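In the form predicted on its own, a lone chain appears below as structure tokens.
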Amino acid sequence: MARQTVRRAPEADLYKQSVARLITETSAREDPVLTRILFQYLGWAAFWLVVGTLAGGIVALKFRFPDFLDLPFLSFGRLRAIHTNTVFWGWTSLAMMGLALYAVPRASKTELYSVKLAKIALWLWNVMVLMGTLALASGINNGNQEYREYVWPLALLFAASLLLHVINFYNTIARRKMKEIYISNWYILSAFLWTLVLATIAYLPWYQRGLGQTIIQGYYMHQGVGMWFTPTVVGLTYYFLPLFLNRPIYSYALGVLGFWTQLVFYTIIGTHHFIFSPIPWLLQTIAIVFSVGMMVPVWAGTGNFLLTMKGIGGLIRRSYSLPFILVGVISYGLASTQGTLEAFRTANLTWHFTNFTVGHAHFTMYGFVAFLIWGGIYGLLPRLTGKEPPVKAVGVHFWMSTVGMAIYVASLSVGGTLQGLLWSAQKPFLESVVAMAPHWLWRAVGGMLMILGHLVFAYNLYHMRPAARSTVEARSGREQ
């Protein structure tokens, strides 16, 4: 929680005590209004996750177990896509949207421009995600576009509820009290704005035949997570962690520089997944180059965010958000620069098409992006409902989650690492099907720890929950 990162005296009933004031003071200031629609986004963002990672279990269990619920619409071609969209669509983007509609007004000094577009929003991407998700179980699909399995119509739902965050926090910021906008307003604003950009190259068809589509491909899916998750999600820690540490960010220009650098390298390296392809060979020497480049603006983002957190090694065991805080922006640092290293031929040529690449999605979305949502989640909602979720059950939702990536993660690492080894020996495939085998089962493991920790998630979300309409009401009527 926000105010326990400023704790001073050892003794315990004090030190809650003076949370319960700083928080009825906090929340008392908040408008009860915002607080409900952004719980909403994030209830509705808890509840897909659950969705989400449920099936992703299911599709782990398959690799060892494959007539694991042999029915179609639980087959392991719909699973997965429904498994990447509901986490990627249903989940992570609706916490990143729910916690900026706090973030950008308060970082601008001013209230929301109207909760009512943030309401309609709301509703258009949680149809989006519903019919999607029903469409890929029955087979409905984009066909072989990863991460774009949505079919057009649905596309439509996605681009208009982005663009109606557009016209709320631009007309937001535009009504500033403060002469600059704030560097987290950078990234989030601009995160929308391109990812507007991003849907529509994504689904217009006439360019994508042949090879345009695969180089598409791997600008789409390459530019969801650069362009839209990693801006929106470094734009939010920029706000949340000066705020939760009650200190200033370390260097304003490290992130003035990591954003404009961003826009600079991320915007071409998508490439770089298809190395030895019939792509033109210039073309992934550039995505390789560029994907060199990404180390400016990635540390300096997570040198940024660790030198603002130097010094508090102390407070990190007395705080909810700060420990999700620390993987996230460690995990940054260190699946980004893991990235760069698969984008080199040499690397390719083990580690491509294996496993290995699973594992580092897995490394940035959850141990990055996830754990920096978690951390402002935790840190932000005790101020604005009064409320704190159960100490004890968020630490068992911290280490399952990063036990769980921990295991996931190093199973498939090292399961990919033998796999591309194998193949690059001309082994039989089938020997390389036989050696991941105990690897897969590895996955399966992590993963479960994993969602027994979002169950804990959504545990704790409802502990957190803001009061009712009615009760808001009468606490104001006796206030008054």
Second form
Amino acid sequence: MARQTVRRAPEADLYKQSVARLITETSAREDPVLTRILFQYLGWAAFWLVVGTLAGGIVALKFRFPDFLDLPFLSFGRLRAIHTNTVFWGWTSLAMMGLALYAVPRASKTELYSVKLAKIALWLWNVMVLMGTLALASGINNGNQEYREYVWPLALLFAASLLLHVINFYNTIARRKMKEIYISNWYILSAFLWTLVLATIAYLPWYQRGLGQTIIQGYYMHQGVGMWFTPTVVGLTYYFLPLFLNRPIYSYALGVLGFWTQLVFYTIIGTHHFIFSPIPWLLQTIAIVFSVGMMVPVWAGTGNFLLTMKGIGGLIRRSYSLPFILVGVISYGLASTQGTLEAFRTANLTWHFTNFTVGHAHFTMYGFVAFLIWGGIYGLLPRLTGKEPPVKAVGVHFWMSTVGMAIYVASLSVGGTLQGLLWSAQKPFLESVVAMAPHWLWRAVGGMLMILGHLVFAYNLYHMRPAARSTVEARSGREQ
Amino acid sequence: MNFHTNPRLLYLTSLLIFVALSLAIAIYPAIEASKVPPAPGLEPLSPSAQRGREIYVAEGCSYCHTQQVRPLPQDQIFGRPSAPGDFAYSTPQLLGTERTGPDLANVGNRQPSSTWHLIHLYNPRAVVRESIMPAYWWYFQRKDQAGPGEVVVPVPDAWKPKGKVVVATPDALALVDYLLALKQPAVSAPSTGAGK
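Right, the form predicted on its own is done, so what does the form predicted in complex with the partner chain look like?
Every chain and every other molecule in the complex is listed next, the one we just looked at coming first.
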């Protein structure tokens, strides 16, 4: 109501200059070169998604059948790291980078600074994931430090690739053909910068002896998610949602608020992964307090997206992308709130060290991040290539992933709670292992549904592929 | 000067805030924690135990086994609460974030039998029927007869090939050396373990 009667000048102006024209411009123009590079990123991302979640599926089965595939390179301790690193770096990161290569220039109404840099960055990254996977399978890792298991020479590839993206995006944004830097690009380029710093801090050895390394580990494992996946995918959503809905983001100012509070609050709460550990009590308390502060950027983002989507009920049933985006946005709010609650000492009494945390990790990385990525892909690719995926197959992917995730998160949340209660009751440890058996089986069932969904996604992606180079050239030749 | 229109200002500011916060919340405390002296009575690992620790890391044992005892009643079965000085020789750190299996901070005192550990590593279900730990059979050899000086592992017949003996490789022995070396030094007074 207020929006109709009172004209809120700054927001309305920003919207006019950026989003409205950006939408018309984007839909009017296809760029075959950019589309092909985007598709290369997405194709490799889908490949690593299938590899990474197959590894996860085997790991899940080993909880019930410990002697299943008991070969050294497929043993639990090696395969778990392959699963986490492949879905983090192979799938999620490459998909986000590909989408960013499209979103950053389009939200600047200009061309990408260099397609060549984007190609080099892709191959540096792919070599890293491939070599990293082989090394982990051979038992070569960076000291079991979660999500930085790739050894340091591979971290150089990681940093080099990120640096190329930073150069590419900064120069693209500097050459934008509009006055303002659109909010999606605040998040995206900053996330690349932060992660470059993060990787550097994670791999320099001088301050990482004994418990000192534990402090860096808490910082790293939290920022790897909170300053890389979260801001990049939130930034992408600030671009995709207005584009797909053909309406402005509900509040530009909330986006700005979310950006600065994300930066300040997320950065300092890593130690909440080590509550009740011998890390200084003060650091733990700071982490808990600002885990509550984390609710500000989370609900600024979630609320902003939900309010932007208000009243699209009819559209959702006819859209490929909006159901994914809706699940992604709701998961963002709920899973992050769950994360804040888990930081409290009282919650740690029951849930720390249990499988509850594993459920939470999948709720965030899958329900939130992966679903928003899928929403972006299904919304964007058909526009660019003119090729629609099979409608039913998109539905199958959506429901397999959604139901699979629900089963996964529910079973581990219930089972994890049970583990914690048994420990608190000071029962023999083995009782918690035995009690988990049915929950681990359900988790494997949920996981299998997710994996099947990913195969369908790969099939859909193939259907949305851009025309071969020669066809494009022939067509553009005719147009000239 | 405006964040909305000046990319250099915007990205430099966001970068510098991140670096400053990281220095304060991670690097400075890590430098301090890296300087904590060993707890009184804590011994550095022997070369063989050190080799065992490398295998422990290579096989990703710390994804299921923590090495930190919390000051909570439910952790008392694992040992006394961990202190900063306990980790002076522990790089890479292996405190862990998940307990699919029991905590190992003090396993050398809780389960001091090397024979038990060898059977358990060869196949955990040979000693703990409900265990879901992987069998690390590739650190053992199955032979018709043990050679001189070789350590024969008394694996129950049901869990090994018929007519064979199971012999521990040096890597298996090193891993057990490491597990047996995981002993929390006793603390005389309630202290943080820092200083002597």
